[in-house]
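Only one chain is included here, represented as structure tokens and corresponding to the form predicted alone.
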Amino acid sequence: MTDKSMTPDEVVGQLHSGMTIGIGGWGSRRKPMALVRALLRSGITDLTVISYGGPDVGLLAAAGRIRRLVAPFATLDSIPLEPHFRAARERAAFTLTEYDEAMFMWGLHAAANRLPFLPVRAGLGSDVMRVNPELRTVTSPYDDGEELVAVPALRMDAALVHLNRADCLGNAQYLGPDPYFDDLFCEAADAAYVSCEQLVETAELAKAGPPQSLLVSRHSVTGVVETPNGAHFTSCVPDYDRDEAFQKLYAATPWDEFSARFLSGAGEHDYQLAVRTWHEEQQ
């Protein structure tokens, strides 16, 4: 079997402007952020996004790199509206279709069976409808007749997605109380990668929890990759909890500040250090 090993590098060479990504996890929960971090040091932009956004939307909002997002929400959990998806909201820098959280899950569902649309109850006699002109209905063939939102498949070209555990052929599972629709994710994409705290051989994958948690399946897997604290400053639990302190700080900072000082480095390595160097300041 093939060995999926990669950088996170190698893996934001396989993406290309214009692209449409979709990023797992949920707000700031278990985002794969140092993906998100070596997009950010390439010159890849003009991006459409799907994402049940957290800090992986504000840090590509910030910028410039969207030019239309896709979600239900971007929010940092403790701090309810991320601040630089606001900020470049507010500034009109890209285009937003918003849907309904329940919406947003039927377009992971008929992309990852390769459905057109899914026909669900969700968003009617709401603004849904309204602030999304080109959403349609569709009526039941059957005897109740009854109208239905035809919700779009949101298919990908890339997603990008982090757990708790992989191995090098794309088997991946997750540790905490949620798989946050991860592995629709990868389902509804022509190429998928997932990034992990521990690369472990596939043995250990059954050990490690139920067998419910081998979330993702190495047949929707384009590759995998090892990132220690790869979820940071997001939670990945049980692994570690959200950086509160530091999500504080991203919040309250200058968005030029704070990349020059945590993002300009040649690697995820230079942003880890940072972070902890800002740690160690705080003592």
Contents of the next structure:
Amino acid sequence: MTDKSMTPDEVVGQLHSGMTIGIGGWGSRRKPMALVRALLRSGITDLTVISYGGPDVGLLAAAGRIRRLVAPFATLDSIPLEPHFRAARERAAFTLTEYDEAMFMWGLHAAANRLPFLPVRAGLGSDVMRVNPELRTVTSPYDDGEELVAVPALRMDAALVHLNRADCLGNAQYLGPDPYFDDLFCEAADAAYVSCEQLVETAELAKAGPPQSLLVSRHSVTGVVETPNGAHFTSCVPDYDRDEAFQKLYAATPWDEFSARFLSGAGEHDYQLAVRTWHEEQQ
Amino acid sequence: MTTTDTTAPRTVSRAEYCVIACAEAWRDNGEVLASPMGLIPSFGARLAKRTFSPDLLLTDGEAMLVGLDGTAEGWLPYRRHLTMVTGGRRHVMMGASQIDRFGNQNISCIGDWERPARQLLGVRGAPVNTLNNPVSYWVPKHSKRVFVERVDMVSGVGYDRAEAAGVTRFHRLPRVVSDLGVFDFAGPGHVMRLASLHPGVTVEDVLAATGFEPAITGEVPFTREPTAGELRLIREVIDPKGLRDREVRV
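Okay, that's the form predicted alone, but what's the structure of the form predicted in complex with the partner chain?
Everything in the complex follows now, all chains and molecules, and the chain you saw is the first one.
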């Protein structure tokens, strides 16, 4: 069977400018940040990003890598407004496709099921229809005759997700309380890359959690990356909570300064070291 | 909504009236998820569950349905939460950066959407919420900046827009609670109506802080007094640290 393990830079080596990239997690929770940081180290730009947005969106927007964003929000959770997303929007730095949370979910379902769209009772009457004039509606063919929004499939070239455990075949497991939509992201993409806290033998997965914790299956995964603390500074429970102090720093520091100190190294190891050093200075 | 309760202390704070007003939103809701966004609505939902609406479902703010003591009784990750929304077994109390007379609400951005003066959260789940389950609103600081003639980006759908788009089937906005009073949409043509004033507030105060003229019918009652038991629950059990007075300072 195929060993799919690779490094973050190898993942990014398979991506290129202009792609549509889906990013799993939710807000400032279990974001594949090590893979996002690898993207930032590359020259890849002009991206269409599909995300329940958190600092993944903020970082890529601040670095000018996003051409179009598809999202229902961007937030840091404990800090409600994502400052770099805000700043980028306020200077009209990218095109936004602003969907409702449920529309977004059904767009993922449609893509994962190879459907062109799925009907939803959401969006109608709101300005989501005004700012997305390409959206179409469908009329129920049954007796109710209800008009619904036909959310187009959110098909993507590549998906990036982060889970707690995985094997080198691409089976991946979440051990926290919420799967978010990571399995759908993987199934909705032509290529999916799973980073994980710990790469384990397949037999270890069933010991770590119940069967339903095996969220992502290998047939929908292209590459697996072991990146301990790879969701930092977002949460990856039960392995770790959000690094609130560091998130505050991220939100309060001018981008150039933050980027120079934490993101200018040659790899993920340099980032983790810079974070450790910063924490030690705070003691 | 006025009741006289001679056992209640006379020094009920504005924040406590707000908790009572929020709690009342979930009265007679039955076995639905109470989704409170913000501190005072959370206290209101807990008060309602502890007293007159014991069947309410609550979450831990993450992925679990929990009892008042935190005991998990169910699993509610985001994808199932969205089913709860579209299934209608939920009554959410959301915030509003802007709201108009028909209950159109905005949490997305201020100014021109193409290049906003202030980018906020994004529409989040407001469009799906308003078309599928009852949606109430909580505004901790009632002002003309929030209660506006026209919202910049309709996130939550108000009555006029729901009617124009033909999506009234499950659309219902029970109430808006602010630090000044309680509003419903029982005005002519579903316009916002001043339903009650928190004690200490006048109709003039509300008009001065509202960017449109809400419907006012006859003598406006005061928001009801908490009972002695409710006040004890708020002060000793639900919010012993007095966080409510930080959200509403009067």
